[in-house]
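Form predicted on its own, single chain, as structure tokens, below.
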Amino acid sequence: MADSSYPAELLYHPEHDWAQVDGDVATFGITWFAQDALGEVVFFDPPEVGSSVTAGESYAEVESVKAVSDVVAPLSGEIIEVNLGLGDTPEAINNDPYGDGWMVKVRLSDPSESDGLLDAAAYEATLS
């Protein structure tokens, strides 16, 4: 399992999701804290490419040995890519939550929404 970390280049939603914004496209995943709280991830139920997501609302589910949890979108937009590799290796969410464990790429409907997300220090402060 990866060490606790919160990369400075990412933005964070209080529901333990991260976004990496590049222009009008963002990559989403769950934070180290979220994957650690879930325990061993055994299944990722992805959304369909072309579906819409709304900031603060669920867009996918992650099943672990402990529970099934909703994954919350940190920003709004249209799903343009799903990490299909998680179908065969959902444990990548535990092993590399900010790399191979990414979940979806989204074309943002309003990139300015990212102004409402937390930086790494502010997110870590919510965990204490």
The other form holds:
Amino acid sequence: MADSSYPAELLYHPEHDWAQVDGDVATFGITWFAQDALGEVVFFDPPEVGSSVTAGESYAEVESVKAVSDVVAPLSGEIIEVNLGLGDTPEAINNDPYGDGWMVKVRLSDPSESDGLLDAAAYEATLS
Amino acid sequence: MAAASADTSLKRTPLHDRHVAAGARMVPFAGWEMPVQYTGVGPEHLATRATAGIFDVSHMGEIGTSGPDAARFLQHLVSNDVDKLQTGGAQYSVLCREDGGVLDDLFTYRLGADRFLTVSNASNHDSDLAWFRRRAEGFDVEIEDAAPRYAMLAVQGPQAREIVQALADAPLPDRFTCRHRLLRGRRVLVAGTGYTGEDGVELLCDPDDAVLLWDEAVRRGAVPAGLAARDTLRLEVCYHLYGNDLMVTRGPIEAGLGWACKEDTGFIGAEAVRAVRDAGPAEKLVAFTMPSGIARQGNPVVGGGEVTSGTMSPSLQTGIGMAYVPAGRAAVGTELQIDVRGKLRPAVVSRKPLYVKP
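Would you mind generating the form predicted together with the partner chain now that we have the form predicted on its own?
Below, the chain from earlier opens the complete complex, with every other chain and molecule after it.
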């Protein structure tokens, strides 16, 4: 597993989730800290395309060997794509949390919500 | 997702520093600070199946029973037939209340005609010890809290015996027997028992010798494995975990442990156990597999019953578990639905053990 990292181009929710915003579409996943705390991820239960998510609320569950954790949406909107690859390789969430471990793409209902998220430095500060 | 903070009230095993140095994630468990994993549960689990894993199980409790009435006393206390236990033998049994409820599951080693050592679950050690002492009245026995005298290591897997044999002065005991051996000059009770479904041994040693034995075994290839791998390994072979699959509100017949109960010996709870055996249990502990998702302890089974253990099987790469279900739904092949946090997921009652060595 790679060393802890928090890419500067992403925005962060304090519940250890990241968003990469591109216009009115964002990609969500969980942070390096979150996957490390979970341990080996063995199952990702994806939400349905078309369902809506609300910032700060759970939209999916991720299971490690010993525990299940909610995944929180950093921003609100409608799910337009889920990472079906995680069905076969949930370990991508550990190995590549910002790449192959992405979870959903969302059409944002209010792109200005992203002003409330943390940048990498501010998020990292919450971890210390 | 809060990190566990250091709790100074937790007991530490003699191997604590070794675990920390190896990068183990330490967690509170039954009053002890124990390694849950080192490199990861998957690799540790698979190493135990492929070569050998080594587990620090020093948190387990030991109770010594000795004296002229020792055998008669244990026969009264535990469910198996202690008279059948030869010196150097090891026997699995349950400890029941009068109503048949399971207080613990135990391994008893017979060290001599009048000397026994019983290994209990860490979480039950104090209550078992109190139960033994309270029940000793009228018997000429001495009950000893032997836990401070022992550290315990389990070396398990296809190469486990070879690794431990290289340290020993004489051949290791066979399965379900125990012998004192000198390992690197240290006197150790070596037992052909374990909790992984693999061949291997458990080493009951002086706490001062634990680090030496650990280091020697690791140097010869035993892979340190934590409590998480111990749990996935035992669940694949459907061994019970007290507090999950065994509990005081259910009996041994329901749990599928009738084979370890010999009611004719008149153990405490024998009449209640016999009544359930004769009438047939209302519910049974079954093993299941599920193609998608993982059920966890406490998840309800549709139509009655509940999951007692559940995890992702590293060997089988599928969700597995055990559940109490109504006896009519316990046959192998029965399709179940498990309510996993509000979502119904299919599962199938499967043959025990779930994992069979290839």
